[in-house]
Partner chain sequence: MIGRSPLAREFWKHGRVAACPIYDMHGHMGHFHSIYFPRADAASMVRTMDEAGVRLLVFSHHAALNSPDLANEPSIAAVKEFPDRLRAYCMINPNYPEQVARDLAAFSNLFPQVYVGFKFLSDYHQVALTDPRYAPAWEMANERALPVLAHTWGGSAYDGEAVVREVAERYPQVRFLLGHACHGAWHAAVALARDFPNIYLELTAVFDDRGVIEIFVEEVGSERILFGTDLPWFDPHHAIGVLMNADISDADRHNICHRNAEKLLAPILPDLIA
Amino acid sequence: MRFFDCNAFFGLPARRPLAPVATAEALLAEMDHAGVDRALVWHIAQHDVAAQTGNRLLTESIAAFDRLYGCWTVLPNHASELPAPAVLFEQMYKTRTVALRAFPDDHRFLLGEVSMGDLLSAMVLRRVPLFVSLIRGITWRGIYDVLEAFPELTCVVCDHGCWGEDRMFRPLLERYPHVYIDTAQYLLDGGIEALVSDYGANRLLFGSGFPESYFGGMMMALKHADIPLEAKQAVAYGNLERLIERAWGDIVKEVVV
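In the form predicted together with its partner chain, present the structure of this sequence as a single chain.
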């Protein structure tokens, strides 16, 4: 089975974790050990330092490795520090950057129409996925708010936690057709089976939460989940491939190994 991880980062966090993975090369070595083919990744400096610094580090670090796809951090852009959406998307395309991340609470802005309406509208049109993480800079309230304003946004909710969040994300899956969740921390026994049975196999993406979590945990849970093989393949890599293709078309064809 192939795995395309939608939720991994590298780089040294400001607060030292137990087992940091400093470089793209080190990340790839861990992916090889675990049997993860490709990953959509970001650099921790995008959160810990600044979007501008982290995005640059990310792009420089993954340029040589076409198994790695980038995910930049975005901010409200009223001082025009970042390019306008059309130029941003052009730069993304050129650098194999296929998704965006936002950390509104930690980066002190409100993710919504007033602050980021221009970019979010453009993302909806272009179908560029927005990744958010419940362990870094957003709450369920913030996710509910941005989706209420942008119901067509492609939004991947990561790291929703192991202590039972179904009653938080199931309403979103039912209301918004382009909301997805990842598997990181979805340790719930029988959770994958129940989710696939209730919503089909297309709303869940394999995400490891690496390097804070192991690749192997959710890989094993998915491999031995009591769902059809096609459903496992969709979760393991197919759904993420489809999201990237919808936004970027030939970028996937160019770089798929």
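Instead of the form predicted together with its partner chain shown above, give the structure for the form predicted on its own, please.
We keep it simple here and write out only the one chain, dropping partners and molecules.
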């Protein structure tokens, strides 16, 4: 099986993770050891230092490695901290950046219409995925609020854990057609099988959460899940490939035009 990880970072955080990797090269070495083909990655400085600094470090670090795709951090732009949406998407196209992340609680803003309506609306039109993490920078209430305001937003919920979290994310899967769940921290016995049975394989993305957990845990869980092979392949790499190609195509068309 091929694996395309939707949820991995590198850099040395203030809070030491399980298996820290300082550089993109070190991350790739760990991917090779585990058997992960590609990854959508971010740099911890995007969270711990500043979005602008972290985005730059990420872009510089992965430029030489076509197996790594970038995921920038975004902020409200009333103080002109980041480029306007049209310029931002053009820069994404030039740097193999295919998704965006937000850490509203940790970066002290509200993720919604008032603070970020221009960017979120543009993301909906271009089908650019927004990644959010329950262990870093957002709560379930924040996720519910932004999806209520932007029901067509492509949103990937990461690091949700295993203790009763189905009660939080299953209503979102049922109401919002472009919500996806990653596998990182989802250690529930029979959880993958139940999700695929109830919602199909296309709403679940392989994510390791590396370096806060090892690649191999969720790889093994997916390989041995009692679901059809085509469902495993969709979760392992196909779903993320589809999301990236969809957003990438829209960005390319806009830049070319």
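Whichever C-alpha set is largest while still superposing within 1.5 Å between the two forms counts as the rigid core. Computed from a predicted model, the values in this text were never measured in an experiment. Positions refer to the first chain, counted from 1.
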Item to complete: State the core-superposed CA shift for Arg15 between the two forms, in Å to one decimal.
Response: 3.0
